[in-house]
Structures are given as C-alpha cells and as structure tokens.
Amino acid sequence: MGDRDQPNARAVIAAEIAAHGPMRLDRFRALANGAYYATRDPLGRAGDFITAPETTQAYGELIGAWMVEVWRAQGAPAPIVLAEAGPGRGTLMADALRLIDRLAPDFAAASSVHLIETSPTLRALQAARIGSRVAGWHERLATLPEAPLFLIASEFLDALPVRQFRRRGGAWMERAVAMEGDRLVWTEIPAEPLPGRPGEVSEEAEAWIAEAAHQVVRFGGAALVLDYGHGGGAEDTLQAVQGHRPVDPLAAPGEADLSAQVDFAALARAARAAGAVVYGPVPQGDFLRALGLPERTAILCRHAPPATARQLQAAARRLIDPDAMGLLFKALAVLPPGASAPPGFAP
C-alpha cells in the first residue's frame, strides 16, 4: 500500500550523483529510506520486517507501565506529553494506552499523545489504530509541546543515516555511492573534516538523543530507547531487508529497508553531554524480564485459545532469548539529573 506516485528514489539518487559526484552514505540512506517509508506499510508478514510491538501486546503494555512508574517517581507532574518516535502502525502506543487507561487513569488524564512520524502512509494507519487520542503528529522533536516529556523510541534510531570512515594510509576516507554505467556502486571519498573517530557514526542519531535529553532535562520526564545495537567501535553494520530477506543495499534504493545497528555508547555520551542522567544500555531480554514479560505472557495465555497462546509464548521467547532479540537488542533510559534508576535498570 502507499503512494506510488512518489519520485523514484533510484532516479533521484542517480541524478544527484551525475550532477555532484559520489554521494555520501548518509545522504544515500536518507533519500532511500525517505522514499521507502513514504510509500508503504513495511511491517508484518506481507511487508519486509516485523517489529517487537507487532509480535505481542505485552511489549507495549510493559512499556506503558514503565512510563507510569517513572512518572510517579517524578511526582506525577501534569500535564505531560506521551510521545513515540517512529510509531509504525501505532501498535505499541495503542497497547500502552489500553493498559494505562485500565490501571493508571491519573496518568491517562495528565497526558496528551503525540507521534513523531513523517510517512503519510503510516500516519493514516496510526490514526486508524489510535484515533482521537492522538493530539498531534510531528516531523521532529522540536515541535512537541513544552511539558514533561515521556518519550518512546522502539526500533527507530536504527533507521537513521550513518557515515562510515576508514583510515587509508595517512588520510581519512569516507564510504560513498557512485555510478558505474547504469549501476550504483560503492566508492570512497576524502573525509573533510577529519571525523575524529573511525568506523560507523550516526551524527543524526546522536543529535536526536541530545535534543531529547535536553527536553527531559528542561521539563522532566524520560526517554526510553529500545533497539538493536552495540557498545561502540563497529565499522560496518549497514543492512538492507526486503521481504524478510537480506538484499544488496544498492540494488533497489527506496524498495528495501536500510538500517544499521545503534551505537549505544555514542548515544549515552550525547545524552550525558546534554545534562541528562543515563541508565543502561542493558540487554533487552534482561529489561523485559525485570518488567515481567514472562508473567504477563502467562496471564494472557490463560485466556487465549491454544494456538494464540503458543504464538504469545513464541513471541516472548523471541524478545528475551539471547539467541534471538534478547542480547543484540538493548534498552537505554535518559532521565533528568538526580533521577533514580528506573524499572529494568536497577543496579
């Protein structure tokens, strides 16, 4: 589904390379993913990948409960902004709100829901799922209301552009994309200015978390990041996925999802530099176990048909098992100065 009248990403990329020479990797990814997300619903078995919220309602419910606990620990301020960046179909927020409405009506009454989403296709799906609860959609953090911010970013930062630097002899080089005949190919260009550190860098992700941290420091609240990633020093984690299979990132830009693992060490540095206190990263499996995913899954299974119960149990294992998403995926929390360790991050 989606608006197929959008400009062809490959044609736009080829034209820009023809006019200006090799294209930096971050510019290539921004153009490719911008077209990709604007023109389709990429989620589910009929799409290209499945995110954690789509596997089980317990995931969104637990994140909703986490936000409530952090809100109460900060004195239950009101009014507040409950926001999600990259909310997909709205599944996570819908599951969180359902639990919040039932167990924390005071939090529900204090909060207005805001979604950070640029895709018209996904905004329509979010509106259908969440309805009038959405107070507003935003293209960036800066336009959120000035109030205590309780922000969710689940599998969002991995979609932001990255740059990749290599030391070649005495010079820095940067990965780029060029044209060879009618084919897109990898190349390298001189890096100016020197990047200061080698490997893969997401300036956009670091700027995003710094902005989120600034708002949390200024107004209160919390930012919770869940994504797949590492502790720094990676050289190349770029991947493209189409139809749940890895594909060549250059083969069909705008038709496949491009992602890269999140550098959680860099995120933590950027958030601390903005004045926030940071907890984590911790493995997602440990985080969700501490929040009670196995117990919540058992409760859901009691009232579910056998086939549904098996699906819920399989989803929980996928989220917490080290060989699945439990170790590679991580959780990181950004809070105001002086805030105590939130649930799932206890020392």
Ligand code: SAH
Given for the second form:
Amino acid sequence: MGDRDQPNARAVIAAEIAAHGPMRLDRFRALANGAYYATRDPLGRAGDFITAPETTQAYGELIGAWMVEVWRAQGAPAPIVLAEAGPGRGTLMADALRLIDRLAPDFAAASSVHLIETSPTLRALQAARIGSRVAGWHERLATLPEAPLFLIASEFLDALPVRQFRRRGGAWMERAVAMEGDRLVWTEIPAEPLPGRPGEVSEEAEAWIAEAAHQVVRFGGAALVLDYGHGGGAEDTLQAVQGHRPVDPLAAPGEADLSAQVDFAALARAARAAGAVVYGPVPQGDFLRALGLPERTAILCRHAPPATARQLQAAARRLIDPDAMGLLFKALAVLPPGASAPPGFAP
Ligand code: SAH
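Having looked at the form predicted alone, could you now put up the form predicted together with ligand SAH?
And the full complex, kicking off with our chain again.
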C-alpha cells in the first residue's frame, strides 16, 4: 500500500472519471506512475524490478567512460553539464563519477552534475548516495544550465505516458480507461485532435528527446538513451509489473510499475527534426560489448570474492545475451551536426 500522506492513485483516477468521463491512457499512466514513483523505491530484489545499473557497477562505469570520450572528441569544452534523467537510486551516476574521478579529473573538474527526477523518495536516495556531487535537481530538462550537455537516460523514457490510436472504419479512436461499477475497464473514445499516426505514441518521450537534441545542437554535448524498445509500429506494449511479475495494468494503479517499450524510430525522427545527428538504435548487447563490458567485468572479477565475481559475470551475460536484455534493449545517441560516431556506434 502507498504512503498514507499520498493521495491514493485509484481514488484520484476514479473521481476524475466520475467527473469527466473516460480517461485518456496518457493521463492514466501519468497519475498511476506519479503516485507509484513518489511513494517507493521500486528497484532491486525487494522491489518490483531490477535495472541494469543495479546489477553491475561496470554499466555506469562504461557510460561514464563513453561521456568522457565523446567530450574529448568535441575538444573538451568547459564548463559542461553532466545530467541524468530518472536516476533511480543514483547508482549509475555514482559508478560513472567514481570512474571519471579516477581516469578523467579534467572532465570531473569541468562538469557540474544535475539530476532530473520527479520522485521525492528517489531524490532522497540520490542525495544520500551522491548528494555532495549534485549541483541541482530538476523537474524537467528546460531548467538545466545553458552549457554543453552530456545527458544519460537509462530506463527513463519507458516510464513516460503513451497514447494508443486505432482506426475504426472512418473514425480515429484512442484507448481510454472507464469505470464499470467500481472496476476500472478499458474503453475507446474518439481521438481529439486527430493523431499523426496509428499505434502507440509517446508524445512526452518525443518532446523530451527533441528538447535534449535542441540543447545538444545549441551548446554541444551528447544524449545517450538506453532502454527497452522497438523500431516503430507497435500497437500495444503497455505492461504492469509488481514484485517482478506481470500484473493487470488496471488492477492497482500506483501500486505497480507501468512501462511501455520505447519507439526508437519516433525518437530518432524527433531528434533529427530538432537538427541533431542520431546514431543507432543499436542492440544494447552490441553496444556494451563494443564498450568493453566483458573485459571490464573480467578485471572486476580478479579482485572480487568468488560469489561477487559470479554475480558480476551473470549480470554482464544478462545485459549482453540476445535472449535476455541484449537485443530488446537498445542504445541511441544524439549528437550535434558534424560530430563523429561515438563509441559503440561505429558502422
Ligand atoms: N535509471 C534508473 C531508474 C529507472 S526507474 C535505473 O536504471 O535504475 C525510472 C526513473 O525515472 C525513476 O527514477 C523515476 O522516479 C523517474 N521518473 C519517472 N517519471 C519521471 C518524470 N516524468 N520526470 C522525471 N523523472 C521521472
């Protein structure tokens, strides 16, 4: 159950449907996930799902090294903003900073660290972990300082709301949530305004990458997106997960994590329309192998107790294996025009 001080997501959703009729899917997801992330730490074995940085320190380290290399390729500008959207427990950024401090003190000195996070619960965990290094927390990209931006988003965009459009005869319909008695049920309402395309659309994810791309084009830098997703045209990838198990997305809004696969074709289009150069998407397995995940894991294992070494090896396999996260998860990079191919995206 959620925190008693937090409004109950189900009650808020039911009241809004009673007052205004069926609720659009993006509104439903925003209310459900807002309550979900505000009230808990969902990550890890005791939570609802485990993410890449929680399985191995090598993940954040390699992303830190990627940022440094891209920064050097752009002439090592200073000062810069090193930012992460949806940093969870702050694990990825902690691992990246530890490596950066050791291997690239010039990058460390040039950068101020900014976190984009809406959940007070997770902000507190991030502060406990890397608070002394964080120059500021933000609700959105727009308030980041104006400087070259080195931005990471790992399993962030999948948490943003989606809409789902269908053509029924001559009419455009969109998926919505209604009440039947005291149960939440799926329904369809006429789509207003008319959508640009059928299927599942994340207007927020597209607006987010367009804004990141604008900043990168204007000031320099790079945005690196890692997430699970597809190459466009999906109709319904919405899923709810609670306690590491799939559940009905309508059963307990605010109590389960709702996510949808990222449409990488739509992200690439939106970033290009903003004037940026896009690399990828490439399968996460190829990306992490090219960055040296197996080699980094072998080095970490040399100094680790056998049980830890086994965990690190299993995590690396899970991130790379095509049957686990290696293929479904993908990497996409957004760079200013003229920038060379970043590590892991070589043709
Ligand atoms: N990147 C982390 C956490 C993934 S969970 C990891 O891989 O471990 C999703 C993260 O995005 C959480 O930190 C959540 O609070 C945050 N988040 C969700 N919706 C958000 C929004 N609209 N704006 C900013 N952060 C958001």
